[in-house]
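The chain below stands alone and is given in structure tokens; this is the form predicted on its own.
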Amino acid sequence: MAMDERKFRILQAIIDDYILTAVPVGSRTISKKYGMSLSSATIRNEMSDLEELGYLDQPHVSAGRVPSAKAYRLYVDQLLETGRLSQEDEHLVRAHFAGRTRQMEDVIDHAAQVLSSLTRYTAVVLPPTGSQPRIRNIQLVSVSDNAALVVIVTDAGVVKDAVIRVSEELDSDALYSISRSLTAELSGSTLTEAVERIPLLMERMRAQAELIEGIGDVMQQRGEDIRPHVAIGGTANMLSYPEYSDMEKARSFLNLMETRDRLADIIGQNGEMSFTVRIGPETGVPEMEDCSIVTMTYTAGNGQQGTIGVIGPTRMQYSEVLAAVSMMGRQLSQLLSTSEDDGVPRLEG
């Protein structure tokens, strides 16, 4: 038994209908709604063949059919033509980034929120791999006669702090002056670059060499602790779909959304491919056996790549999702450029 053109058309109609309704599809529905000029009996026979081929499942004997993961894979690979976002939606994406924000974390947080709004699914955005936050300013705040709080603020909105020992001779004004000098010297540097410059700063600021060394130790420790920021939008969107009306299944999904490191690993499994679509069991994640994951890579100005992902039920609107993810990828690639002068993420335009 082979897949012919008529079976293709019937399978596509079943998938389209099930995506919209989440209700098992019967032969009469296909005959009435999709105008195929085929009798219900003929459609029923073809549906039986499609079930034998593994493209349809029948939840109950008297119920209609639902697409299998194999059917969605065929739909994505052979039946789907990538659409375009409406002009209104494209304007929404561009307008959302018009604020000229310089913080990487802000940019990807906004991207996740917009993407979840456009698709009505859950969106995840990862920053470019290998990119390190860059220092924006360093502050020293006196907490006692011989201790100060070191606060390191980066362009990713990450604040790292620690308490270090300082000379009793350094009052608040002296600490403020040192803070300004360090910010002027190290602003725009990654934590790794800043640590490499510490010996030179100790030589130039010999009177404060012990203090500078302590700040370098903080930078080195905090640099090792940094994890990629994972931006998530629309987590609760999944709960509006009948697939997640089961409380245990919903709880399992929400728990997964809370484990950011694991989620980053799942979304980042796109290898060298610009687009990937993983359907149901293809995700390799038990909590996502009823989900599909669409991912796309985007490129920052420094050539490093980040990842955009959309998580939805296996009956997601694939055409709309691919169009939205593609648009968002183009926007992020355009917006996240790196200045040759200071390496700080900027927005073009």
The other form holds:
2 protein chains.
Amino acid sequence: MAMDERKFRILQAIIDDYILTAVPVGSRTISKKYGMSLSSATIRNEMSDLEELGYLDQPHVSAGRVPSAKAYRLYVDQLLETGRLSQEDEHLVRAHFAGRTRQMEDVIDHAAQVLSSLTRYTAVVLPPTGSQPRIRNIQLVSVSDNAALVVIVTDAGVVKDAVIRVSEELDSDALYSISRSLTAELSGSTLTEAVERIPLLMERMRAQAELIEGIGDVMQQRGEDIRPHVAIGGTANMLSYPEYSDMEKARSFLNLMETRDRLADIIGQNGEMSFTVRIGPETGVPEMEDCSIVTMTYTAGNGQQGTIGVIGPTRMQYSEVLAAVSMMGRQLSQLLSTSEDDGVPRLEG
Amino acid sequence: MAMDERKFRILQAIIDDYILTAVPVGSRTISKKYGMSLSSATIRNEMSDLEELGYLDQPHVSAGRVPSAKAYRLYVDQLLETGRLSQEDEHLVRAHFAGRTRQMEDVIDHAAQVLSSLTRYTAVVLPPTGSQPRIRNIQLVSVSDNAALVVIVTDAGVVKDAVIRVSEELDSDALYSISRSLTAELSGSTLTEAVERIPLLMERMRAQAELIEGIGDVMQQRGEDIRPHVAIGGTANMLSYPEYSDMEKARSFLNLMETRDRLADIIGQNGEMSFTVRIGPETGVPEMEDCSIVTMTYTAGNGQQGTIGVIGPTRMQYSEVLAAVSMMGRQLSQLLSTSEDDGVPRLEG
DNA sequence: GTTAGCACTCATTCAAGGTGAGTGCTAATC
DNA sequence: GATTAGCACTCACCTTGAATGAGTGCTAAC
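Rather than the form predicted on its own that you just supplied, could I have the structure of the form predicted in complex with the DNA?
And the full complex, kicking off with our chain again.
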């Protein structure tokens, strides 16, 4: 038995209804509400087949059917193929971001906010990160007698600041001159390159060896765990969906949202695709077994790439979410660069 | 009728029990569990008095009594007076923060994390902010042909970065030299001072007037809405308390946690006190009518002050929370400076 | 002033029964 | 051979009502 046209239409109807109501849908509903000229009995037979094919699940014997992850996959693929994504709220969003200057973090936060309120799900935005940012400038600022704050500015605009503690005394002037020579030495190199040159510099500037070693540590740390500022919007939204009326689930979800490192990993895992939809188990995250994640890569001016994503129940309004994510991705790309490419993302499964 | 010794002891017992169980406590419980040699009837009479005095509420006629905000106030004041705050986990926390260097944001985030897991409530940490940070360095980094990223480093170590868009073309070298002269001009002044000098600079460097105006805008924006990075830990914790089993309440709470600006306002409102406890309505936040907030001010090396706080149900374990907050405040103060003052906060109502 | 006793209130729990949406199967119909 | 009507059956869910028990206020006795 294979999937034919009629089965497909029935499946579509079931998914539509379930997305709307979150309630298992029965044969009668389909036969009546969705204008099929088929009796419920026929639908029942088809549903039974669809279940056997793995597209439907049945919570218990006398409940209606519920679409499986496989069904959503089919549905979404279909959606992506036809590619009919509306773009209504586009001007609304553009208005939101009006104004000439913006702090990077603000843009990210704002985007997450807007995206979540647009979709009524949870939105996550990762800032653009390049392969290897290059150092532009190193600044040391005195904090107390034996602690200094180091600020490393890179061309990614991503700035690291950390407090370094040393045993010797540090005065402001000394710090300033060290800043200058470090900048002269390391400007232009990547963080890893800079780390490699640290021992050399330590030798050359013995008096400040401890301080320089500290700076090396900071670079190393940052180079390893790139921990960008993750913006999240609308975590509370999830609580309004019946699938999270179970407190335990809600809590584990919120916990996940709180561990930003992990969240960044999850969202960032979109391979080479500019557009991905991961459904239920496809997310690879146990806590997200009945969530779906829609992500899109956006590109900032200097070619650096960031990711935006929406997390919702598997039963999410895919077509709206796809439209919103795609639109927001374009907007962000445009906002963060002025090199006007078409900005339209490839739609790939 | 006034508050006497016995009434006070009964009230104390009621609060203790309610903090533990979150269930309205009846006269019999007090008479039996709390070793009073009084019958339940007597307790009942006293409870009736206490209710009249405003220390107890009764959810409905045949339920036990629940402590009012006024009661908690009394309880906390008592606690603060005796000042017996344990400091068990102190070494555990210190271990957490071991290591020489730390990015400021990390410290803040980490502190919120630790504080929330220590108390099992929600923790909020505001980074140290001074009265008026002074500019140390201004860096321009090219992003695309007609957009630049400006990074402003201040002695607070707080760094502003924003993208500025201009119509003219900007090359890297030009940006670098502008950076240098701007730094020379503005280093040492506060943001507001710098803003005032912008028109002058625009005149002096006509060619870059547009760019400089943009930088002025950024400074202005930042000067006005100082929007520090607010660290939050353990929002999900709140869901485990019965007072938040109501989804609607949980959602409104989470929403509040998400609007960081507002949250920063709420937490930051601790006046001159280094230590404050706001109970229920005292928070002044409608959504927090049955929350309490314990905050403490900590001081970084350069005299800048930040705030840490714990948000929990009014029925929170005050004595533990007070201890944890006070300890974490000391730790942060110590960590962010090495000027070893005693670090012990004044305990004030 | 304290306590025992009693009538009363009211949230909570539990079982029983009814309801209705849904299914699978079979036999009749197109 | 596909479709449909009909029927028996299942099972979550709601309602109802009774039992339970924790709690109170009041009164009278100690």
